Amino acid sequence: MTVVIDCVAIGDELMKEIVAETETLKAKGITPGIATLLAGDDFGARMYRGQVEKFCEEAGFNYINENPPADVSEEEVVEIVKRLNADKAVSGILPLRPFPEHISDSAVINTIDVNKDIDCFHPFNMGKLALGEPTFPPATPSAVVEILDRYAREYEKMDPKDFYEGAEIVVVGHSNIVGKPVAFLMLNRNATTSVCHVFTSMKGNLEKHTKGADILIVAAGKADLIGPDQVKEGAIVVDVGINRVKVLDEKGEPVLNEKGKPKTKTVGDVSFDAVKDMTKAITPVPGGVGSVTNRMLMKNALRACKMQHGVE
């Protein structure tokens, strides 16, 4: 019987662990803190900023909001980062992109103190990740690992080390944010790791790779990319995609809301209903990897805080 992995429960359990660890630090006079940097008023970035603030409040973290106007100069943004680097109340710095066009990502990211780079944006930390050295793994890829670790312990009754070693893992998507780093994390766990992407699909080779996966991690950003023809019977499927699509009726026509506009719903990159029953385990969308992602960011901030204060 298929296990639909309860990522919401995993996220809730993680938050309990984070709160307990934060209280232990506070008893020593140390409070973790996250600073977000949003230049301008991008809607998506603003929504994410609100989530980070909410989780900081829930965990008992300090929260600092840096939100200069969209016409702020690149030099001024760099100075804000330098100030946050020096602020002992800030354990981690989270730049929220996209930046306005006149501000380069690299100018901001390369200024962040590598010990406060809690989402692994800095090339130094990404290089350490590729080399398998201790660093702050990006939040979404590390959420994938956390979900699989807990699944291995609870359902497979295995040490995660044994769960990954030699397993055929296929990652669909090669973005710098999810695909590449999650592949590095799997390689670092001695999995046999393949990475597919749009060019794999253009050559007609996607199914050849995905059908061989014991664990299939999909992070391509394309709704219903993976159907039953692309999945091996008994595979474990982790769907990282989040896509908004129109709700269609039985005739394939858009369903309208009370204002006469098409209704939409959130779906993943995997056709969940079509694939679910042939898998050993699968993560849903919504209520999947995203439920764990922000907690992993908090875990990185906790680790950064302990490093900065010399606490084991």
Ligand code: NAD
Contents of the next structure:
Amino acid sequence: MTVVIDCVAIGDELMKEIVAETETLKAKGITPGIATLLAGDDFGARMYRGQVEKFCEEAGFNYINENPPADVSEEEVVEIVKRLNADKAVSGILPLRPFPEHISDSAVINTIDVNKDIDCFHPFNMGKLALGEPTFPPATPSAVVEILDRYAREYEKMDPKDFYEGAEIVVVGHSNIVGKPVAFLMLNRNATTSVCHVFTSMKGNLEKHTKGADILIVAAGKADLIGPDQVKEGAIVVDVGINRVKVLDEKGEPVLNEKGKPKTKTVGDVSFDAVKDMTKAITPVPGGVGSVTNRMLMKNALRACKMQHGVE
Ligand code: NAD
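Mind pulling up the form predicted in complex with nicotinamide-adenine-dinucleotide (NAD) next to the form predicted on its own we just looked at?
Everything in the complex follows now, all chains and molecules, and the chain you saw is the first one.
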């Protein structure tokens, strides 16, 4: 029987832990806080900002919203980051990308205090991650680990340490925010880790790798990239992808909404219905990795807050 991993329940459990820890800190007169920095009004970034604000409210964190207009200068953005670095109410800083074209990512990210870099953007923290000593493992990759750790304990009755050691893990996607850091986290746990990407597919080699995976982690942003031909019978599949696609009827025609526009839905990178029954366990989309990601960010903010206040 396939286990469809209940990531929403994992997210809820984590939130309870975060709320409890926040209350303990508040009893000591310490309140954790997250500042988001969004230059301009990119739609996706605004959505993400709204989620962070909501979760901060739920957990009892301070929330600071820095949202200069899109024509803000790079110098002004760097000044905002410096101000947030010095602000004691801010435990963690989250820059929301994309920045407007005239602002370089590295100018902003390299200014963030490494002790407030809660999504591991700064090269110093990425270096520590690669060395196996992460202070703030980035949110999405650590959500993948959290989900697999809990699956290992609950369903395989295994210590996660033994679960990863020597496991054949294939990561699809090699971005700096998901694919590469998730591969580092798996390597750090002594898994045999392979990374595939768009050029693997272009050479026609994707299936050769993914078919060998005990654990397949997919983060490509391509709906239906992974179907039954790409998955080993009995594999564990973690689908990180988030894609908006048109809803089609049985003839393959778009279904229209009441305004006459094509209806859309959210799917992952894995053809869930076609793949599910051949897997040992799988995460769904929606209700998958994304339900845990924000919680991992908040856990990093708690860690940052405790470090900054010398609390264990
Ligand atoms: P990205 O565009 O930066 O990177 C995509 C990666 O996929 C690249 O390494 C690329 O080489 C690879 N890729 C693209 N097409 C491919 C193909 N045909 N075959 C093999 N590899 C291919 O994207 P990202 O920021 O890493 O995000 C990846 C996906 O994860 C997106 O759908 C994004 O929305 C989603 N995401 C989800 C969460 C979450 O919390 N669930 C968080 C962040 C990102």
